[in-house]
Amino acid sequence: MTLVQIDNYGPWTVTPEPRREMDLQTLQSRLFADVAQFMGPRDAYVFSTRYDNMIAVTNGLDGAAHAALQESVGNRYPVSVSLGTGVAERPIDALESANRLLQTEGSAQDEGRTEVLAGDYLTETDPSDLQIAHFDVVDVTGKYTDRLNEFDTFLNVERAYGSLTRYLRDTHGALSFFVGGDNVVAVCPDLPERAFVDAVAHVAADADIELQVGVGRGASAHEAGFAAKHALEACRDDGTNVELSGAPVLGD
């Protein structure tokens, strides 16, 4: 896991003076954008979270790869990123890993802490190595897009995120991030499928939205994740709820 932090990013938001509120958010969503751009084709995922701290799922990338993401957004943007990275079992440890890195090197909004590098990177990769669960809500349109208000769409969605982002963090140190729609992208440890069935029915119970998971493995975030695509897929067709696959999908 690789943590991308702006550096000094909330005193630089009102220096010399605020600045406009949607000139923040397109530099934010331009950065996000571009950081994405860069990892996608090297089979990594990176998630938006709280636009300036970013998290990256980097299995196969190494620190020349990391070297280069951080020169580009130098060159390219007013502000810099640090970039620190953890290797784990589990993905919540690995991110306390990359975070502590980070943190030791002095605070987020430390004006002299700038463009930080560090961390071990996992650049041999097994098929094995990554588990990727994604989510979305049974019949969004129907009993949520088609009947009310989109206001109050997204705070279903945003119940069941937050109910299954809990659980699942608390339970297996899985991270899960809501990526747009009524779709949640989980990055698991070795669970078994008595692990999502579990988490689907907490949902369930927990915020009365009813949810269905395919789960992938893989050597990368892509590899893993396309596979999860492909297993949602069969729980769409088939109408179950959770659905593992089997070898690593290949594909663009």
Ligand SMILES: Nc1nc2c(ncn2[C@@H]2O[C@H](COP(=O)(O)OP(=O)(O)OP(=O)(O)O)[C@@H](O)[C@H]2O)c(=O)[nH]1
Second form
Amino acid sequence: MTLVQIDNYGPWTVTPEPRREMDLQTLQSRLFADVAQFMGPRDAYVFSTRYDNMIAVTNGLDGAAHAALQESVGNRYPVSVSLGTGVAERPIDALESANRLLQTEGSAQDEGRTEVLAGDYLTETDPSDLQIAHFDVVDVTGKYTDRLNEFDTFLNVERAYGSLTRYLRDTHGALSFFVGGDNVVAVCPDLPERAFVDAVAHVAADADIELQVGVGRGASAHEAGFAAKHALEACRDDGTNVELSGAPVLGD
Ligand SMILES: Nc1nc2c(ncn2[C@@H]2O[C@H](COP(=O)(O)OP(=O)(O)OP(=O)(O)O)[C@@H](O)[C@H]2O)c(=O)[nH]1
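What's the form predicted in complex with this ligand like, now that we've got the form predicted alone?
Whole complex next, starting from this chain.
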């Protein structure tokens, strides 16, 4: 995992006086788009989380690749980014160690702490390294989008997301991210099918929303995530709630 943290961003947003909100939104979403465009061709994933901090799945990327991202952001934006990296069996533990390295170097709002690059990299990868689950709401269009106003639809999807993401984090140390529409991508440790059956049952009981999930494995986030998307298609075709892909879909 890589933590991407904008350096000293809070003070910048109010210096010399508060900046227009839509300008900040533009900067944040463009920075996310640029980081995503950097990660995508390298088969990594990045999630926007709070935008001033983003979480990436960077199996296979070395220190030079991370430094190139920092240089490119520094050259093109009025802000710089620090990057902490960590490697562990459970995504939460990898993120914890990545995070701790930046926190040890100084505060997110310390003007003397800029462009830190610290941590371990997983450069030797194996097709069984990563497990990613792609969840979505069963028939969000028929149950919500075509029936409720957009805000109330959003509240329903957010309730499912909140329930799922807290459950997976607490039970398995998995990190789940809302990625738009009704979709949640979960970066998981090595979990059996039963764990996903239980997660879907938990959200049904806790939030009264029916989910389906495709699960994939791979050497990179793209490989695992793409296999998960194929497995989710199998849920749609077969009317099932949980599908695990077979071998990772290589070369896609
Ligand atoms: N990020 C992301 N969003 C998607 C993806 N597929 C669909 N979406 C979003 O999800 C919304 C709903 O699409 P679906 O999930 O196909 O619709 P549905 O009515 O729930 O249909 P089923 O999933 O077949 O039950 C779309 O409008 C998109 O915004 C995906 O692979 N990734």
